[in-house]
Structures are given as C-alpha cells and as structure tokens.
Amino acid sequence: MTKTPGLPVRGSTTGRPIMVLFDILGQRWTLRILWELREERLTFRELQNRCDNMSPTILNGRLKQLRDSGFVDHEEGGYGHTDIGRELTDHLVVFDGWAKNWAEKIGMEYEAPQ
C-alpha cells in the first residue's frame, strides 16, 4: 500500500505530510537508497551492490515505494531521482553536514569508508 499525506501511517492517525514523510524514510534501507542515487542513476545490481548487497526482495519492496511516493524513478540506465526527489534528497546532505558538525562537538570522530 502506498503511504500518502492524508492517510494513517505509523505514529500518526491523521496522516500529516511530515508524519507519512518520516513513516517513509524511517523503513530499513530507504534512507540509503535515496543517498546512494544522489549522484548518478544506477541499475538495480549497482544499487544493491552500494547498499552492501541487501536482499533484492527488500531492494524491490524499497524502489516500488519509493517510485509510488514520487522520489524514484525508472528509466534507461536505471533507477533515479525525480524532481521531487532530488529536492528531498538536497535536504538530506544539509543533514549530512549537520551531522558530521554534531558529531564533531560531541567528540566523536567520523572518518568515511574508501
């Protein structure tokens, strides 16, 4: 079932934009999804590669929900982002860089994969 504004989804019986929207991308894998195509299309085998070879059944249940709410699309050279959700995921590297400020102050140190 696709989430949409307006309809129950986990933590909130009103349905609210922001509550569906955290329902969204709280589920297993979606959150990384979306960061590993910020850049460039990727096919499903390159997708599931990036995303530390997770099982193409959640990969499929992933992509199918995230093409249903708007923020993924597929196309020749494979998966994407729409516009909308190029737009979320610019927000989402706004939240990269706070993050890697938080953990800075609170003295933890970060140093990315190779």
Given for the second form:
2 protein chains.
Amino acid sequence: MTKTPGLPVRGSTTGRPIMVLFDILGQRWTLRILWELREERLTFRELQNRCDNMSPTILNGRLKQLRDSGFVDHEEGGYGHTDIGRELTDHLVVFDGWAKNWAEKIGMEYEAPQ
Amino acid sequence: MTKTPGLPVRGSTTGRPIMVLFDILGQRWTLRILWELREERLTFRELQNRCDNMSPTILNGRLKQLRDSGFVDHEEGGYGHTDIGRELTDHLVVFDGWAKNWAEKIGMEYEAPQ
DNA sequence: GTTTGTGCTACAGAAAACATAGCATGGAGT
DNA sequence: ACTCCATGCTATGTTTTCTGTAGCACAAAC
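Structure of the form predicted together with the DNA, please, following the form predicted on its own?
Now the complete complex, all chains and molecules, led by this one.
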C-alpha cells in the first residue's frame, strides 16, 4: 500500500501532501529511521540495531514505504537518503536542538551520556 | 503514562529529548492535532471533526499527552497551543510548503480543492 | 424541564506492531 | 567443494494500539 501525494491516506481523503506526509511520519519508527540514516548509509541489520532492534517485519515495511515515497534508496553500502530524503531529514535535525530546549523548559535537564 | 525528556520511552532507554519527541510525534494523530490547532483554539468536538472524526478515546489520550508535554493547554475557548507548542507547530508549518514540492518531484501534482 | 453543546468514558472488534525463528543468497576463506 | 558469516529479508503467533459506536455527566440556554 503505497502512500503518494494525491492518493487518499488514513485521516484524509484528499491526498493533500502535508496529510500524506503526516500519515507517513506518524507511524512508529519512521522518524527514527530517517534520523538514523542522517550521517551514513546503513545495512538493514545496522539500521535495525540502531533502532533498538526493532522488528524486521516492520523495518522492512517502513523501508519499502520510504523508498516508494522517494526518501530512501538502497544501493552500494546499504540504505541511505535520497536528495529529497536528506532535505526532509535536515528539517528533523533542527528538532534535535529544539528538543533540548523544550526538555529544559519542561523542567528536565537532560545530560548526554559520556 | 507521561512522556518526558529524561525518562525512557519506546525505542530509547536514555530519554534523550529528540527520542522522546519522536516517540510522541510518531503516534497516529499527534502531528495532525498540532496542525489543526495552528490557527485557532478548538473545542474537543471541533478538533475531533477536523481530525476526520477520530475516536474520542484516542483524542483524549493524545490531548493528555500533549498537555503533559507542555505543547497544548485547555482554557477559555477550548484546546490550543502553548508558546512552546506553537514553536513546534511553526516547524510543522514549514513542512506544508515542503510537502507540495515533494509531491511534485514524486510525480504527482496536487491541486488544492477550491 | 427539555434541548444543545461539551468533554469525556466504556467496550468490543480490527489493525498495527512485537518477538522470535528461520530461510535464501552471496562472498571470503581454506 | 565446503564451511562460515553477513545480509536481507519472510513467517507466525502474541500483544498493543486504534477504531467505531454508544452513551453518560455537567452546564448553559431556552
């Protein structure tokens, strides 16, 4: 079941791009997968390891979806971002700094390990 | 079950803020709820309507979570963003324009209704 | 005192995700 | 040729999450 802008998705019959995007990102592990690929290409199993040993069934499903959506490809060296996938992930990277700020405001200072 | 930076979440034992954020956003409807509140306060039922009549059970759960996380409050006029919730949502608004671009690249020109 | 709006909760069924096992392919080494 | 290992999955049964529908409790308006 491919999710493409223009086609209806869960929670939206119009296929409006932002809704399609929300539908994709609002599934468990999707954001995390994009995130983990931010620095280097990873094999299926490396990716699985970094994603807390998530179920391969789901990982495979997500990767299929991300490839269908044009965010991820699978070439020499494993799975990695396409150009547009990198663009999307760059936006996510912004959230990293932002989240630390949020963490402080919410009353919890998080200290990075090491 | 409150999700707070510093406490472990699904897929991350460290409670690293970005992971907590991904855990929250990577649930169905959460992105959508933040999105629908971007312009005005909405009552529970208005919000439900805009979110494709999502199940009130889940809506209630999400709202609890978003309040616990400090993104949403419930005051005069219904549910709405806190300052930090607005900040987060501003980032999401960026995705709207971006998603249209993505839609074109992926080979589907989406025309907004009306 | 009945109707309308609001903010939910209850509950049964459907869908998604999980954990674990294991298979098929391909290359390296011996 | 054959074992060994990495890689990319699929299969299966269980658990968790989400859905859909019904309905309750409170408050204000009429």
